[in-house]
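Take a look at this single chain, the form predicted alone, given in structure tokens.
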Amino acid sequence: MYVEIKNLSKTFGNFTALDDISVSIEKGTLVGLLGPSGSGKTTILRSIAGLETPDSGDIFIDGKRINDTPAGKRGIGFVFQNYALFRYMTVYDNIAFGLKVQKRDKKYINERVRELISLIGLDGLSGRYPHQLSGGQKQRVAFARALAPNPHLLLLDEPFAAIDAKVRKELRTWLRETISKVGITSIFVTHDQEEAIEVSDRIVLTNQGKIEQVGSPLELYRKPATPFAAKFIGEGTTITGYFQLKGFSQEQGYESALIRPEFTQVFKQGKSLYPHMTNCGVVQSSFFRGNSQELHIDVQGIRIIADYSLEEEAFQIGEPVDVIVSRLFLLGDDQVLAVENQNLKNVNTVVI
């Protein structure tokens, strides 16, 4: 493993930011530290960078313990949330700053800066100052400045937080493609699950100073290891009385369940092909979501959220509907059990 964190703990007064956490990161991967505010993700990043001193535990990069290595000598590039560009320096000089600190020769600096300006897609803007750039352009310059000294590891602290939604989406794609080209091991902090899922090779999910789960975005989505992971990743509704739904029975130790929109199908009343699986419900509310209609449905006192194609006939508020739930995540005290609708076994599948 390229980055290894072993039994790391950190407190700030009475607040425990990190509680004996351990995690390993492979070389060349792009890892997202994901979690709610106060979950410990930024403290992990700052500890790796040398900007925070852990109370206990060890941090290794490429097999070398770096706890006592000064921040400036760890070979790490850091991209801050608020860009932290030098206001009175041009794009060129901002990117060149770290190289000048390293006392590289002028020819190398010029070649490296031109290479990075081309990489971030800002050709022709090297003479501009930060106030002449958009938020997305500033973040690209900050990214290039961090890469300029050829760091072994790149850390990004909520790099898209200060950027508007549309540009943020474009930058996510750009960042993933660019880091893939450069091939540098990278760790970024985010509280946005969509961002983490879209950008990361692997996600480290944090909560209350502990690590809830580590895995690929698909693993965390399909196989959440804890109730927190199930609720935090993806959209879903937590319900009780799940055993009232057709095809499900009560499991000991699981008092509630999580239903995701893709676990449900909604039909006009009487239009379901499988009556033995069908629950009767009533549409309580409806929301337009761009490419679908989000329905909130009451099924025997259970509130279910489902997505419905705009290509189909729309539902009206108060309309009776048929609902089939194909799957549930049952939530225990510290574990998740994925269960399928038992009635699915009685459905004959015909392949044409």
The other form holds:
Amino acid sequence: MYVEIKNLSKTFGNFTALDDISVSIEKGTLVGLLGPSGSGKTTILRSIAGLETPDSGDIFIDGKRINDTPAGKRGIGFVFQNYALFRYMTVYDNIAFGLKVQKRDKKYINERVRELISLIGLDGLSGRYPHQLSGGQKQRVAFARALAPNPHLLLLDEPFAAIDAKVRKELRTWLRETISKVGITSIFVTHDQEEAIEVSDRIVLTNQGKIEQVGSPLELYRKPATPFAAKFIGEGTTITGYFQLKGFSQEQGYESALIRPEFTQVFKQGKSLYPHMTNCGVVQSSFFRGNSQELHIDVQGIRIIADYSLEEEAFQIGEPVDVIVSRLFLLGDDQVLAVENQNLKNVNTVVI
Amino acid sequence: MKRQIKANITKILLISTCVIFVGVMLVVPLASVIVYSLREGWQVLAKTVMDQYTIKALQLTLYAAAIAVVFNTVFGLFSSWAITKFRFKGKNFLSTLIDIPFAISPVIAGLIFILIFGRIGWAYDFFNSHDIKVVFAVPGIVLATIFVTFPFVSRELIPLMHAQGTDEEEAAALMGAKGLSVYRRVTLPHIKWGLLYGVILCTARALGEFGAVSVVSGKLRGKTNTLPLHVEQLFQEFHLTASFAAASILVVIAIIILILKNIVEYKGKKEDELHVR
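Given the form predicted alone above, I would also like to look at the protein as it appears in the form predicted together with the partner chain.
Next comes the full complex, and the chain you just saw is listed first.
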């Protein structure tokens, strides 16, 4: 393990930012620290960087305990949320700053800065000041500045938060590609699940100062370990009385269930092929979602949200429909049980 | 149309009120100081200005102001750095304490020093045994000036540095830059115009200080008399023209400082427009 955090705790006054956290990160991966605000993700990042001193616990990088190493000597590159570019320095001087501090010779600095400026695609803009750059360009400069001194580890604090939606998508892809090109172990903080899923190799999901789950984006989506993880990743509605749905029975210790739009299929009344697992419902409202239609359906008092293709014949509000639910995440106190529709299983065996 | 006329009337009213007020309250009195000092001709003015006591008083005023400005600049840099860039207990309290000289009457400030260093003061014996005279001597005047002008530089810098936040410093520190180098290369460029502005304000205040200095000075002509005190003394002795002549020196200094202040403000603003957007 390249970065190893052991039993890290940190409080700010009465607020517990980190509560005995342990996590390890492999070399060469791009890890997303995902969680709602106040969940401790930024505190983890700042503790690794040395900008925050943990109350207890150890941080190891490449096998060395770095708790007592000052921030400037940890060999870490840091990209700040609002860039934190030196506003009284040009793009060139911003990127060269770290190298000048290391007292590298001028020729090397010049070469390295030129190389980075072309890596971030800002050739010809080296003499500009930060205020003369767009948000995306500033972010790229901040990235290059962090990379300049050849850090072993790159930390990014909400790298896309201050950028408008359209550029953000483009920059995400760019960052992902550039990081894999440079091949540096990177950790970034985000509260946006879509961003985390799209960019990271692995996600560390935090909540209230604790780690809920660590895994690949797909693992978190498919096998959420905790009710929080199930609710935070992907879309879904929480329902009670899930056992009234056909094909599901009550499980001990699981009071409610999470149902995702992708778990449900909606048919015009009487068009369902499997009557023995079809629930009757009524369309309550529908929303146009750009590439699909979102239906809110009342199934015997259970409110279900489903996506419906725009290619099919549209539903009217108040229209009775057939609903098949294929899977559910049953939510316990702190565990999640994924269950398939039992009747669906039977169907499969029959077909085979 | 109507609305525009209304807005115009408001504008004209506001501007003329301001101009009249400033004119009556500030410009006319200041101009009359100069006019009055010239009442008996240039010779009298020149004579008073060149008078050895006046020159001594001017020297002492400049001397005390210079020390106060240097001291308060250094203190202002340190305190604003500490208050804005670090977290510690009692920070708000400290920042309130710095404001005391703003809130307190200068006379009280002067009395404080009498109470400490005067014949009845607890520090008197110590300094007396070392043959150092504080009260009714130059050190007392310097101390009083420092006290009164204490918050000027830090008050100017604290909001500026607050607005800047700590991100840039943290970024520099993460790349291995040491504290002083971070301050010089990242913090100082940001605050330099504000700093200059604070220094100018502090200088103006230090040169004009009357209340506190008047208590501790003892007003010995040619020894512990500052220029503002000298003006008052001449006035009390009914040397009206001479008094106004001495005062005109202060007025001229004030005008020079105002011009400097405006230049600094203008330059600072121009640079801000360039960098902070």
